[in-house]
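The form predicted on its own is given below as one chain in structure tokens.
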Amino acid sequence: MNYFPKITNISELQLIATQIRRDIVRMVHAVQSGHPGGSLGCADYFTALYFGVMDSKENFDMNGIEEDVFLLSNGHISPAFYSTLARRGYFPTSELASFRKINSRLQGHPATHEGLEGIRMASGSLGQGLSAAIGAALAKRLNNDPHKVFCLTGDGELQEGQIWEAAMFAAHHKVDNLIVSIDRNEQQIDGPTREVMSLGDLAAKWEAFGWQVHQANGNDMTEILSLLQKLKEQTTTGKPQVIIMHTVMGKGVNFMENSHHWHGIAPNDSQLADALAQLQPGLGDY
């Protein structure tokens, strides 16, 4: 099987991530359209998973067998997703010039139907990753397929009743090759998700419905790439994994840090500027 090489090198994954966060601001900017606040939050997790955690054949097809898999629920931070592809060689960086025009095939939010390579599910509509998730995970069993499945989801996305159905038959069928993480940045397009809709004691939570829960920060590549790690080399355990995953909204970009409002809007010419100033050093724009 000829899977992608891992990366463990710390300064060289948090320099890919750098390089993932410039992209983001650029795609965003040159279309005046996308979401980049979750984007830059996610783009350390992102890096990790891909860069030093999953088994990732190099030549991609649908069916991900003997390969670990990844599902994107949150699908609006697609400009994280689409760069981290192509940063890893699923398809050429200058791709991403085409972000959310006409006839591209990197939409607002992943499609399948132009068959960007690494994209097996179309998302957006929130609440339903987790589903496809488990689908996944259990389509793995049944080819005894010894691989993992990942899903991220966003925090506000929980507030779906969908995901708690999810969670609940994931754990009455012991699916414990999937392995969850939530973007915990405690923000969502109306607001602090606290304000919107509380989400209480999410551990708490997660451990009543049966899984085994963990929590990291999102932001630390030490951290996040160690206990991915771990959990991707963990055998049987009956349970679920589910990840809190602690995030800063915009990170790496000061005057998107923390703030809703960063959720779904472009930055100016200026504001792009001062984001890519910040944003250093990096691999090499596309």
Second form
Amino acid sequence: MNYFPKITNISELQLIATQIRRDIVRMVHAVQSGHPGGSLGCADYFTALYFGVMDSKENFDMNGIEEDVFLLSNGHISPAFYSTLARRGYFPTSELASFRKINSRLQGHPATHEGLEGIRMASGSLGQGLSAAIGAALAKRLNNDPHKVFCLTGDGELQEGQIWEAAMFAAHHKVDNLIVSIDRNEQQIDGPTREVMSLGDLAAKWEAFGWQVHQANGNDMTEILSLLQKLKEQTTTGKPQVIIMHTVMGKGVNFMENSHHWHGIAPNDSQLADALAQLQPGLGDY
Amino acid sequence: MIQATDFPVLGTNDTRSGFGDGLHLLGKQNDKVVALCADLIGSLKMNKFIADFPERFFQCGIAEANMMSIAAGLTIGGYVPFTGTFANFSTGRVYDQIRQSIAYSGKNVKICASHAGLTLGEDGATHQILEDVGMMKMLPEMTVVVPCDYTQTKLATLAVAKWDGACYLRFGRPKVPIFTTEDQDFTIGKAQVLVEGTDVSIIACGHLVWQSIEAARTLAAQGISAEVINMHTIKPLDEAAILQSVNKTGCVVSAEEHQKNGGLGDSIAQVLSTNAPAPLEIVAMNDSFGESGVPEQLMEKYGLTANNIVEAALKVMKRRKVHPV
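Structure of the form predicted in complex with its partner chain, given the form predicted on its own:
After this comes the whole thing, all chains and molecules, with the earlier chain placed first.
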């Protein structure tokens, strides 16, 4: 099987993550729309997962047999997802310039409809991706495929009831080939999650639902990489795995950090220049 | 010429048993077929599939939204998921999941919906969905199939498994006459002309097909030659069959166990008005909710019987300006 080669050198991965952050702010700036905050916060996770952890076939196919599968549930952070896929080699990085434009494969929220390599499920309307990931994990079990299914959700997204339907199902059916990460940046559109709709003790909630709970700093490359690697290699725990991944919304761009205002606002020209000055070019801009 | 009297009652059974038996056959024929249910195994007649293929069945509990998205995910890996629950919980309750995770994502999921319409009976209007066909036919890339009896529902279940893409398969609760045979030509998107006639076209789906045949018998006794078309596929609609029939008869009655808004009659009206304007009478629920009662009482109270089809035929023939034949 031809998988993309893995990179586990931390400074190399950090270079890629910084480039993904440059892509994110440039993509969102170019169309003056999109969601930079959550995208920036998850750049380290995406980099670790796609470059250091998953077995990903170089030639994309929808069924994802004999490879690890990732589904993005919080589809609005599509800029981070698209940049990661392009930088990994699924499609040319030049196509990132078409983000959110007419006739593009890079829709505002991820879609399979235009045939973009790397996307297996439309997402954007929140709360559905975890269930879909469970379905993909069940298919792997039926196929005797030892690879894993990874899924990322937002933390505000946990306010959707379907998430807890899925949580109950995965524990009941012992879906232990599923590794879910929650982007715990504590922000959502209308404000901090504790003000909009308190999520309470998330670790206790997931444990009570029968999951094995892990915590990690999602902006510490070494920490998130080693935890994802460990969970990928782990077998037959009998329990679905969840990482409460603490991140900073807007990570890497100081004026965007920790503020829900940057959930879905694009930077203007001078803000873009300011942001790019903080993000050293690594692999070359698209 | 095939006549209404050519359809003897071969027995009675519920259409949901046709689904259950079809699913069980599929289990044997296709090891990629998997089934999901939301705490309604007995109602959906899924027991035989579950007994013989337990590893390919997933009990979801009372959580239909989760079931729909899991079904979408199971296609990643090459499976053909069949979801089973009441029509109400198969559509309105989970519309966004179907729209985003199944239809827009191009997933090959078969949404199998029982207890549709008024004939659900005593449980009342909370469960009697009469808007489901409209919701599902509005979704791009969704196929909508409404078979007419036990045998046809079994064949339709086999057919949707072979159809590439998302399907909505609608069937019902009560035991009704069986009048189609195992050797019928059942092709998705191809209407069946059950009775040939020249005076009026009766185009029906689901439980109303048998009522249409009975209506054609009554009309024949009055010297009126009615054509009866079983439009088991609402989408893609067999427009050619409609136009061919109306070209002979010049007027149409549609009949269905669904709201007028969004139903089969609505789709036929679009075809007629854009291709061959002709009077149409729609026998369907007239913008109201149902209520508790036995199915026959309900169908009579809300005007969905053979008699209503006869009245509609007599009315529509009067509205016809010139008989084309």
